[in-house]
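Next up: just one chain, as structure tokens, the form predicted on its own.
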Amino acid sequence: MSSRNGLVGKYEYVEAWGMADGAHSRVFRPRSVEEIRTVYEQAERDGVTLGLRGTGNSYGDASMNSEGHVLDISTMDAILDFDTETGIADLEAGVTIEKLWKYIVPLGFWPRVVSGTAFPTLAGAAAMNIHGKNNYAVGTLGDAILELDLVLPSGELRTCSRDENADLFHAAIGGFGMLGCFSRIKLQTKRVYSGDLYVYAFANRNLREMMDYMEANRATADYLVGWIDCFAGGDQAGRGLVHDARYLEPGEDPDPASTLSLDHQILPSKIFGLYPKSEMWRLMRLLCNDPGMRFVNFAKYVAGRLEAMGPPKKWRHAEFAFLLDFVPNWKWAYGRTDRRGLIQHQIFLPKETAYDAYLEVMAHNRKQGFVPYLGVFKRHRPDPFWLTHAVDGWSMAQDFRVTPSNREALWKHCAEVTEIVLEAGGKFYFAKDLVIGHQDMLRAFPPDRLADFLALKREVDPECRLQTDLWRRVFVE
């Protein structure tokens, strides 16, 4: 189980984030650029694949390798170099977000870009070009990356930015892991001047009220995100509450020392004080069913109008980016056992056609009953990486429960939905995914583009050592 450095392997479930899905790897766990040499020595020697992985955050298949061994980068997490004047960090792959985000918020930075959880590493926020609430203004995490290390299938080592080896550097960004495997990533960051964001509540009616909103308020709001009821239909067909941040201005925060302390960003681990919250995935699992999330989705709704009567309210950085790492292991609501989980079917469609497509969407997935528990909605701008989702338009997420007796019939759901999206000129993206296929990928990205990244994978991996579930699933006919 050791290769000849003495860099063991360990046999372990590799697990979909979403839980829907898993395999048994061989995992190795490198600690520097010679060890990760060694794991692609080892996978060839053993005459399998490789598939990289970071902490596992990808909802489907992104990060599985269920026929070869798993390279997981989260061991090397060094954090290498951080310029308090132009917040610029240097950092190995493995660094994940939280990490970097309570290392430099005292030092008056916050990540340009996060996700809506603070565990993905930066390698694999990197490779899946990440985009946060406030992708509209400031573009993925690849706009922020300035420079990165990329240890190809050879062992070479190459060092890429928009100058430097560029074709590489956009394509790897956003390539998944099929390209070589990140070892160190350079980010400016954003100087805030208070650990606090203003956020303000608009409770929309419908999806129309939504859209119009954001689109009205997205020159001036730093970060806009939607929540949507995927219950209500008719003329209140995505109904729902928009959430507009802003950053405070140099002297707004009377106390910024204050404001931006560890103490002060990190939440409570129970509620009220009294009940953990670790623990509350499990009363949650008592809603985790159609009536009962009917009733959380009105509930929520009910309760953003009577937000939106407020004022604006003080959100905590870390608070308001990380909704999701709100409640631990809420994943866990949908079940454990049996591939029982959730998927995510994130769709994003350019603005001329986002608005009919969306509500044919919903009215689709509310006449099949299969209504995603969650919804949310974000507005975006294109991006230079080569196989990126982003569009000039809209996405919005799904979360859809997986059961061994829905599974079959929620992927043909699913898969008209992918039509859907399709026939409206749509995008998807990978970190979400664990539906499509090879023709739906074909039809979604630039012929051009495919063409491109397919000519340089052949040339920096021949042998197509590096491959996930996920690359066999879409880009394998």
Second form
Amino acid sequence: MSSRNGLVGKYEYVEAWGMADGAHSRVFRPRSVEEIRTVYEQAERDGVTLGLRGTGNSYGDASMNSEGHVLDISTMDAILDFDTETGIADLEAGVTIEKLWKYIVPLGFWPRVVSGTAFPTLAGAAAMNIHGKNNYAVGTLGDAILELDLVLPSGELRTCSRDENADLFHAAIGGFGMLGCFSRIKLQTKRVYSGDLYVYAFANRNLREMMDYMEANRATADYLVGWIDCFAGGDQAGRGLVHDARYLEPGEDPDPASTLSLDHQILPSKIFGLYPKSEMWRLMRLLCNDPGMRFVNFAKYVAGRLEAMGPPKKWRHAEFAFLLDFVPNWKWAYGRTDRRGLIQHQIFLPKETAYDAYLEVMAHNRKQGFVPYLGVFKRHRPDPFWLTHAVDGWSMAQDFRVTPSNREALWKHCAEVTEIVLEAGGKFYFAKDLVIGHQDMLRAFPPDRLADFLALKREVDPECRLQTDLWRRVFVE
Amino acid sequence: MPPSTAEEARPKAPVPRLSGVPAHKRRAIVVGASSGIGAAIAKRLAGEGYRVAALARREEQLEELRASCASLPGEVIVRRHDAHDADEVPALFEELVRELGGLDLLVYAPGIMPKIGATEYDTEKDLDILAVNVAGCAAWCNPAANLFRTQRDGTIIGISSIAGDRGRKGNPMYCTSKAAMNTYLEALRNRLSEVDVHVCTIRPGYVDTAMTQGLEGLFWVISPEEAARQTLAAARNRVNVRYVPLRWMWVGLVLRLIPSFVFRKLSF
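Mind sharing the form predicted together with the partner chain? What's above is the form predicted on its own.
Every chain and every other molecule in the complex is listed next, the one we just looked at coming first.
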């Protein structure tokens, strides 16, 4: 249980972020590269595999290891260096996006790529090669990483960059923790001249309008994200709201020091100064069913139309970037026990087939009675990482509610949707997925890249000691 | 075999009906299960269909417990464990949860109350009490609390005592250990409330167990079985602190109200 330097594993329930899956594992939280090696040795001594985990924000089983131990990197979270001239951050890999932005925003910087929640670690975000609402413009997180340290299963530490160990660099980013444990990440961040963004709202009446708007504006907008009311059908299918955000130019903000301060960025924890946001999920739970969510989506659409009539608004960076953190633990509205929760099925499609395939998916959802409670639409661009999900095209993320009684039927429905997507040349994203199988993966990813990745995995981890439930579900026949 | 005592001749109470707890949520660890309230709780849980891991220092009594539960719907696995031995708990805890296939309930029942003379000030005895009643309690409740926190589900029952309500002349460290337990369990309850994990503190009065044998002036004495019944009922009703039986609540209330200059004149 406890290893020679006092690193003690804790026996815990390790779960998918969406709560639809989970298993008991012994979790180790190392604080140094030496301790990462100790955890590798411990797993080997116990004769079990090791799964790598950050703060566990992948929707599915990407950081679960029901058949072995788990290494949680989130305790290795020192900010080693930040250069206020170049904006280059040198970080221990367990630093969260939240810790990073809170450190650099008062210095006039913002991470180039962030997820919709601030809680992931950089290690987890790099392993999944996450993207943000600006994927079409700046690429994925991997595109912002300059250098990283990877502790291989052998214990060897390799520094990787575009020049040094370039294969490992491009495979480990997006390699969902199968090649080694990130211990240090060097990241390029972006200078900003205000703590605020201009946000323009455009209410679209159908999917065509949304895609046309985003296509027309992607050369100039810094962020583009669409929200879809998935309950609407017919010629209104895909109706929703686009948020189009733009950084402020130098001089546009008369008092950048004040808008860049944490006081300005961090939202109050109570609504109207009274009701704690941490309790809001209890109210949301009352609406978390088909009729309730039909109403919520309709109300949001109407509110969006009103918002779009007004002038552009200023939003704080943190407020715009981390919409998912506005209500703490909102996922609990979906349930808290017995693997109740949500899955996200995020569909990536090339631009040529996207429009028709999305309409087909949305129609199929409504026909089968599995309507996503939340739909999010984004534009992407390709990148050089071996197992990247990003395409020259679009993605639509759909949140489905999981209950003990709908589980089986929902998985079947997702398989049908997956078939539509694969027919259209689409892809999936391991940070979100809990439903695709081995055959689906073979069809979704380019065979040469996949073969290269598996060869590299065999080379650095010949005994396949790094495993997760995701690996066994998707990569093992 | 004909009954040899009047007690055995009495008609046996029917095996309790299976409770409303779903079958996959009937897994418990009972620490201190060789005698007294702990043994009664383990047996009662086995009667309700639980898979129970029963732990105690004395193996013969554990075997007796297992034998007496053989006909019950549940299943009892036994392990020798000395509550002094906090170091072995994390590994043992993991092993038991794996064997049970999960965990829904932890009961910490061990407690020691050595006789302390009126003019005795014995550090060794006192530290021994703390080791079992406090350190042992933390050693078991911590891993359980962490597991329950992560699965957002589970219940912890700590068997404390009404003795924790005041510092009495009779056994200073026993009272202290139970006061420590009360505060610790309350803090755990407050920590875990956000994830719906319940922590129930039981403060028994006099129960007919080895601990009270030979004590004089006992009253309102109940059997360990009755104490176990009331304990589990309180935990299921998500009661925070329950005096067992309930009327000791009034005694506790009065005890706590007696001013110190009067309390020190009292004989107990």
